[in-house]
Amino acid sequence: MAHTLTSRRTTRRLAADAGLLMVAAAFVLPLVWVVLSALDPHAGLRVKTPDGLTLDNFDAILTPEITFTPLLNSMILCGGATLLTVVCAALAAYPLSRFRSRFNRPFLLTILFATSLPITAIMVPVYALFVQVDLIDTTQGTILFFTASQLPFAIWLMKNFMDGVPKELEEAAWTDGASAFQSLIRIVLPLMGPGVAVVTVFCFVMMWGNFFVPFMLLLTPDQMPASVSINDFFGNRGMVAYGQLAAFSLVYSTPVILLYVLIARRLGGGFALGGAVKG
């Protein structure tokens, strides 16, 4: 009987391990293809050993028109929108976390509902509105829409992290004459640094990979971010420069990876959810 139970547990463990390996392979294989194809002079759709190592694909894309200008546009759009989102989310989350009201729960549920709205459903009225207020084909208009689209979930996240900061610390600051805004800036936000980092990375990554919004709101090619300009590698009649596409994908992913690494190293082990733990 004991042998049968052990055998069943072993079978289940092996099945679970096999399932996890398949899931891991589904994530790893595309990354392997990107790296190998970027160095392959005859890259195709298949994952294969390169015919020969070359940097010609990088030489072809590392130009102002193809890479540097779109990346700069992406940094301006995503960096500006992320900064605005984090600031607005902190200011909105603070009263929701610190002051009790019968409207808190309905407001939070409304915010949660807003995160589930498909962006394609609201693009048509937004486009019409932006035409009326002369914000179409402008960087500031796109930044505002990016901020508005990410703000609901950012407020929800920020409020949960802010709940983990003991209110007694603020009360001590208020006793010394600090205002609510001063306690937010000098006490709450520094203590919930990991939470602010999570919101920052989440918002930046979501905006960085967004194709649809800048494609709809920006018309001038010189203002297009990298998430839109990557479409230029797909030519007419199904022709795709796979090697250059893979090289551009590696360059395009670098800022996000660097942001995560820098923030994770700066905050150490408390990066993931440290700000949400009461104490």
The other form holds:
Amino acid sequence: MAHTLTSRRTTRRLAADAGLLMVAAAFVLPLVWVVLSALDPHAGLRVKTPDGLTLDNFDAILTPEITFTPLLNSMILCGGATLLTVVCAALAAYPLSRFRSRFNRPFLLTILFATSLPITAIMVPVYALFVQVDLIDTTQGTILFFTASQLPFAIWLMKNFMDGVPKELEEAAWTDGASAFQSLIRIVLPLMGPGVAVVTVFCFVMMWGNFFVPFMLLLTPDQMPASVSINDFFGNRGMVAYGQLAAFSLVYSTPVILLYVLIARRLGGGFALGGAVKG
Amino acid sequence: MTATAPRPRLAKTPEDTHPARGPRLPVRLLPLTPAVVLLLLFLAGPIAYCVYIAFTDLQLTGQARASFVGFDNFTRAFGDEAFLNAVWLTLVFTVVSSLIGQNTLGLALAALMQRASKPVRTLTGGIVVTAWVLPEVVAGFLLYAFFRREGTLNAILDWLHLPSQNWLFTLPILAVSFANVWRGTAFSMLVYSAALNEIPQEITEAAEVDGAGGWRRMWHITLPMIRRSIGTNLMLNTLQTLSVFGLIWVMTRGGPGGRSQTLPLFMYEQAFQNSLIGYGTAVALLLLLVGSLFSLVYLRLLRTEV
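Okay, that was the form predicted on its own. Show me the form predicted together with the partner chain next.
To see the whole picture, the full complex is given below, headed by that same chain.
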């Protein structure tokens, strides 16, 4: 009896392995294409063994115009918006987590409701509004909108992490005369370091990959982040150099993949699943 | 779930009267100000403005002032074949890629992972999650290359002696739907892995000893136990899929001939290529309403859970 159960388990494990490997093979093909093509002097659209390995594609794209300026723009946009989001979210989460009031529950429900609104839908009115208040085609305007769109989720996440910091530690500081603001900066935030890191990385990754917001709100090519400038490989340059496109895609994607690995390990992969949303 | 971390004390503890805590409610709520201001100005503001311009004939060019046109934009939409086409395609896109694709494949992967060996589990999980983490536009390009006439999919079909075709031309909506499955399945996989891990082993083992086969265990035990995760996941997948723009834009621009033009792309085309901001916004408002509806259901689901 015990024996058949074990052997049945082994069969089942092999079947599961086979199933997973089949899906993995299907999923990995586009990823293989991008890696091989980036190294292929004659890259086309299909997965093939490269005609010799070369770094020429990287050489060709690593210029200020194609890569460095858009990546710098992405850094400024996403870095600025992430910083602003995290600061505002930490401040907002504090009273929500620490003090009880009638106001908390409706506010949190509104926030939760807003986390799942389709932001894509409001981009046309946002554009019209930005034209009217003269924020169109400005980095700061885009940063402010990015921040607002990311805030509901950031506040929600931050509040949940903050709830995990026991209140007793703050009480000691209060007795010593610290203000609520001081205890937030000196005690609560340091204690929820990993949580703050998660919120930061998550916001950054979301905005780094976002295409529609900068596509709508920025017009000058010099200001475009990488998510939009990658389009130029298709439109304006005539023949598409697929090898260069692949190389650019790799350069552009690497930071977010590294950041994701960083937080995924800290939180066991399922961090966003506590109660909210995906990007 | 993380939403309710244990709170050590409830309302009336002595600390609540400590002067350093800022005894008055307005003072306590002060730190909320920056966030609330930003949310009002840049999120609530545009939504309110959206409601307003949806009822005007605002255009991008050649018009000094927009005038109020009532429900004209909406009646126009429901008489517009291109709009109805976009509604239909959005429905197809959502059902195929989110309800069926991401959801079912995510559950299947999570269920298989429970039984698979560790290296295979790690490898597959890593690949699927990478597809999810990639920036939207990059994912779009990778799938564009995959589905093109000269692309990898046709190479495989040739190799299997199956008929190849120009997928982005013959079946554009299916191509972008599969692209969305490729990109979005990881989320469902993570949700369901977490949910399945929470099912106590004794229950499934007891059922197994009682002779319930794999399918019956899945149907009668596992699925009922994770039904809340299923609800939450379906909601979030749907909301996410409703707002997909970049992926489709990169792969097909909504074409050919509008055959992969979902509502966000239709909205963009009306507002910017046809300069009809008012009409485009009316479409946006409809999209927002559908989204809010799903969002409310999601809230209800979560409220029973938290």
